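As structure tokens, one chain now follows by itself in the form predicted on its own.
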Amino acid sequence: MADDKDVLRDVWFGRIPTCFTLNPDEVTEREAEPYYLLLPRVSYLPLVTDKVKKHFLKVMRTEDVEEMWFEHEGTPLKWHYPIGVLFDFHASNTVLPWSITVHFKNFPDVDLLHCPTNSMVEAHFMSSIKEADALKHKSQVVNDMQKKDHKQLWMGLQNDKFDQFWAMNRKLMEYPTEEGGFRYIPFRIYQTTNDRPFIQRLFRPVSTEGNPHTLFDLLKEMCVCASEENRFQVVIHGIEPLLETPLQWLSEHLSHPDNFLHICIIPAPTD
């Protein structure tokens, strides 16, 4: 991949400053203060939040304590998507702090998958990045690993460390120079106007002509909307990049950790 680590490392380091206050229908001890924490863009919530549960346990009584999850005005949060996507998708226009309501009870079944460790995290994170290099490299790469290849992606995630991540995920980033890119670019594209959760397909990083594909050519391709400027913002890690940027130099420079490539379409704002 073109090595450009500053983009890189920029990515990696975005930070969101969240408020996180206890929901009022919790049964306390006493008033629980709110808890402010600059929240990693590229990590998952259930990995960034034990000072958050241990800051509200203090004040609750043990039998009232379930399964903490996260709300934002009123939208139940899925753990499984990176947290700079639920902020962009959810919060992108909204006054910093990024405010977060915690729950202990009444988990949102229906809208929530269950995550009692971290373990849970890891299978979701490692299934995504062999999905992601099924599509790139028809799964070689990740297939060519060992299993503490693996593990060090994980773990460089897991504690932060972008050099430890960025050692074995480079090799992900890899494609044969003749090629001009990946076979297929990994992408999930969120929409406020759309019932499916993301638009997920095939889509090639180079055309038939041998022309690079922009963000613009997928989304022409994936959703008219996008292409209505005026109407609605194209995000990808808090920031509107060109629609004439190459495709292929955004999956390499600015995909998560999971190596999807993870935009958000949301309603341009009004004032």
Contents of the next structure:
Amino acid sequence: MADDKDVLRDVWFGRIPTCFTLNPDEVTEREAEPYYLLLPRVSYLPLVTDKVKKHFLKVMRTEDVEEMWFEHEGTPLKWHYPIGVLFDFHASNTVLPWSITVHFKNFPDVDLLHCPTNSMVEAHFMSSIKEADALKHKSQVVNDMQKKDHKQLWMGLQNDKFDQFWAMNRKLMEYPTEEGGFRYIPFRIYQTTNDRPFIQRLFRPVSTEGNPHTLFDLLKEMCVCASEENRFQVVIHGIEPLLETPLQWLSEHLSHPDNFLHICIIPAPTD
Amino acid sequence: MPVSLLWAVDVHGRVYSLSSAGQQWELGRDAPMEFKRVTAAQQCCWSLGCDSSIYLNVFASDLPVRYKVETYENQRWNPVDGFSERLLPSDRWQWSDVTGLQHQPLHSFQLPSSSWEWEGDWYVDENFEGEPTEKEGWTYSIDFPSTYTKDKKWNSCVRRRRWIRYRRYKAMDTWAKIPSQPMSLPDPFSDISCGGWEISEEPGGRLSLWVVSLQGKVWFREGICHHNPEGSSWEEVPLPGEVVQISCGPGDLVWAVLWEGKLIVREGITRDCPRGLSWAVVECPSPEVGAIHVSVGNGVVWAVTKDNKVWFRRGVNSHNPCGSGWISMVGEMIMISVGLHDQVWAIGCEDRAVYFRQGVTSSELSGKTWRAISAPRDGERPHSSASSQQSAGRFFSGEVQAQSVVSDADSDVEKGSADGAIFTTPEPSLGSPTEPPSNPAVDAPKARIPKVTSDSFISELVSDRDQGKPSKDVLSVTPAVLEEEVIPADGEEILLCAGEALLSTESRGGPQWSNVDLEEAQTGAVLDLAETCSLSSVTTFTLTVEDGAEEHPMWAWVSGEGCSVDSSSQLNWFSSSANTTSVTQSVQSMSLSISPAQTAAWRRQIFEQLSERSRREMDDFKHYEQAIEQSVWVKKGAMQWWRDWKPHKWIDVQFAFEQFSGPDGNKDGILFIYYNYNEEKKYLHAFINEVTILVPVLNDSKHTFAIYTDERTKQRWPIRVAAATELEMYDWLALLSVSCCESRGIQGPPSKQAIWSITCKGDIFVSEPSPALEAVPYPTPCDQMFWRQVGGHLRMVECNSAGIVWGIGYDHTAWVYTGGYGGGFFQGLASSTDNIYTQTDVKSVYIYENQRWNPVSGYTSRGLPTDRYMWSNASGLRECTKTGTRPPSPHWTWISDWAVDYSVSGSTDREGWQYAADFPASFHGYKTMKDFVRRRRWARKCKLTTTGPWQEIPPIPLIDVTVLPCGAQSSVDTFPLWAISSKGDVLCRLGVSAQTPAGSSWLHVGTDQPFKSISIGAAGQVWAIARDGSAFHRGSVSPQNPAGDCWYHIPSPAKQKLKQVSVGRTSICAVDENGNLWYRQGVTPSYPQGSSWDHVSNNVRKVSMGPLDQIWIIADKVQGSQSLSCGTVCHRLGVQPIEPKGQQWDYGIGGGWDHITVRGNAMEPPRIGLLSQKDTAPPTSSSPLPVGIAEPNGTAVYS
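Could you give the coordinates for the form predicted in complex with the partner chain, as opposed to the form predicted on its own above?
Every component of the complex follows; first up is the chain already shown.
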């Protein structure tokens, strides 16, 4: 791999092999077979589970079906996090395929948002992009785009069209060379040890002295105990970048389509 | 931008230079003495030494400075001796110049100075008007003076021949003293400024040098040009007053400061009269405080007044060199230097640091802020604080006129009797800075403050400890310590600067002045005492010396005239912190393969982990279903389309592009153009995998691009569509290009075999040849070749199959291909991240001013009703006014004003006019009785900034380049690369290899006349075309002797002047000025010059011979089924060893093509069985191509 552009492709085309099984408590007419699927890491669960739903509905009576939700080893999976983040955060050191339990009853209102249609996902996705651009360019780029450009981003994600998405998304990744980076880096840090869902604060890609900030600088600033390196892993898109990696580069290349850099801090496997 | 130097002098007289790519000041160690001032151009640096002589340092270049001298030997025939040197009494000298009027025996030629050496001995020129002569070089005639022929006839009574000898400037990279004239100048020099290189189009080297003498006179150095860097003589320039300082900009601005503080501006500077005609006076910015320093650029003037305030002059340009008003600027400076691109440097009044003005752009010439250059200095001597304090005794200020000369021991003694004692070791005007021996505190009021004066004294005084207040004491005891504000002989008001104490301490530990200076000083001592009163220029200033000062000796003078940076340049002068290092390295790195960032551990880690992730998460699960099914993706837009039927015009259409995944996984797509025809909805479509090229045609009014398929190429009629905005056009182009490449499975950088071509707009296209492209008898048709665009802007490009690609811009800059792809409007995915750099190009736009003669008022702009526009393009058909003419596209911006262009073919008169009997006719450069119309050409330069996979190879501008073509499996590691400089010098690049395609340095190959085209063949045969249209073959080129030994003159085809040559494996083809293509017959390994030229074809503009001896050309005109195209790529069919000239042309992409090179395509076509048996071997092993130059003339088959 010679080029940074290939990183974008690798990130986009990251897939997690998943085994969906129906929750045994669900009432079925006959036994439900597990369903195997390659889930795009950068997408969202509601966008990619039409087939799953169809598969399990075949064995269920319509009156038993409420809103579908997913759970992994007892933890409900938040649909508004990218799939890759869910996997890295909850299941990165488990055996593949990732096993997800499908529920059609007892929607955990406390833990999950309802997602009646995909337009909910679209609204969430677009608002993330806008928020990220507010941090990066004071919203200038996203506001300069037309409605159809926004649509192109969303359609690109929804239909897994790398070219379509990046033809537009590259504009969001531009910055004036003399500034050496975005205004602020849009990032979210997920920690198992924290009650809050994630950390998100203002952080510039370049220090006041003009040095590029690294991943390490960010973690230090956010008081993330990454210094205890042996106990925690810093995972982005299923890989562990070196802490000296420049943050600006990470933001440009390892952000999710929502333009946020999602960083998972998870306990290192004990073995 | 090429690397260039900023020059500065510190108070010790040491000269430093700071590279625009560097991070520290480099000490000029070879200086023969201390210098007072420097003034730099890009190719040389002039300086004023402490002995008040002028020194010149010509920077070493791969191109030598050489000058041809010639003389004629004349002979007459008589019946007794035959031709002999016995001439008739009425005849010319036996040795004479070309006219015969000047007696010029060989021994009369002397070297102009000790900086020159003879390159060789005299020899006879055997080239007569492009034709080789007989062995002895004689040309014959009936009588002197007459026309000469190279053949002896029955009536040839006289003959003559030309002798040639070259001299070479040898004092490169050293300071050479300019010899003083016999009638030596009355007084020493005190200021120096060079510039003026942009006045004429003459190639680099011509410049104007202005100097000021101590008596306030101004002198101009005559005759400085490339082959005479020293100039020839000093000419005094009459003045309205006494000048203390002068500044000459790169163009026609020259300003000077008068003694009384007024400024004068030189008017009437033109290319014919670089000295100018007259002076105009400009009032100084503030009437109370006169100016002391001025510096001018292209269109700016900066001045410093005696109170160290900085001023910027508004509204200065060529037409109004005086400008319109002063603007006061922030900052207190002692001197200012305006460099190239009107960038500004200055020396601070307080800290004596060198400042750079940030944010100076063409739209904001006054810039934004001053920023101190904090680059460390090389060669800084470590000092104990004690010695440092003592050694600070000698300073040069910008204003210092000469140097203080004190002997160590004496000074100490003198110091003892400090008060009031004048210790003078005067020397014509010198600055004697002084230094407090013991008080390190700078700002403390009690500090003893050294005072630098502009006179010739060193005085030592004890400070009266009151900064800012003039000291009567000082005055009374040191009457000769003068300020510029002091009226001569008036001792009242002295120290305008804060420093009072004049201390002259001589230090023991300090640098030694040369004894010469001391002696000189003594001779002039007394005289100067009086004289400096009136002369002493400029400010005096105080120096406060602190402990740290010696570690950073203060700057006295800075010269940015030769420093090519601009507001967008990446400079590493301001901090040397670690993070800038990597930037520098990547900028400087000419080894194009690896940039440091790419090898960073973190990046490797990410690459490796991503691959590892793919293996872990995907490899075993490929059989899983994908969550999202692929579908069709459609992009639509409103466009205009140049409709197919007559009358042709732009009509609104719907433009749609549908992309889908093909069965094999390749993406494919269809383009649709929906239009209305007679109220009926119709559409036109093109399959993306059939599109052969997308050509952007951006002009002022429309954002259009052309889409070709093979069918459209045949018709010479592309689909032309126009987008509403430029952005939209590039969005479409980028998207369609990517789709075209994807549908053909092409990605990443061009291969080594790629065929490169360039359009008349400077756009670069590249095509991947298929092995069948050169197949005989059924090659891939040329119109099916797929071309994709590469970023950048070039006029020509040459390559070989080792992946070495060089290009030349319209401004003759040489560029080397970096291995990237994309750039330009290809952003994001269609472009590589690394190896893309900024590229600039400059070209001229020409318009013509036409006039007709009438009996009443002579030539006027009133033409006949039938005449062309009085301001027009070359053909006269289109009106082009100065104000109405725009740059070629929105990407170009004007960078100069309209100026008369004298470089038109057919010469001009002094005002640039060319005359003719009527429009349109052939014009000539002088007026005759029969001429009723005249025209002149105006040129205006415009500049393009883009990006592409190209890196500049400074500094020599080129017009042609060629690199050794080689076989597909070449084992050569360094490739001969030859080039021709814009002056016509032949150059050979050393160290060019696949790893370092840029090579290392140039080797100059001498020629007797300027050349214009060159090509090297696979066996190292070098052929070249001289400007007079004759051909030359270079003998004995080999890896051991990369430059060969001598030129063999090859006669041109009868009555034709050749203009371009290309050498393949063994075939040699040349194009003449009438568009004929010629093949060189009879070339054999033992006789590489061949025997004669064979006509191949007419209608040819350019030829490119490949390593398979394939012949490709740019054809002048090609008729398609729908229209005619000019400038078309064509391929010669049927070229075989037994028929090297081929049979017919196959027509490819065009029109509008200017250049093609197929020299990378060494892919042997698949063999076909019915060819002779030696050709039946598999292509890989058959006839290994002559690899490099080890085998003379290779293994080609001669029939």
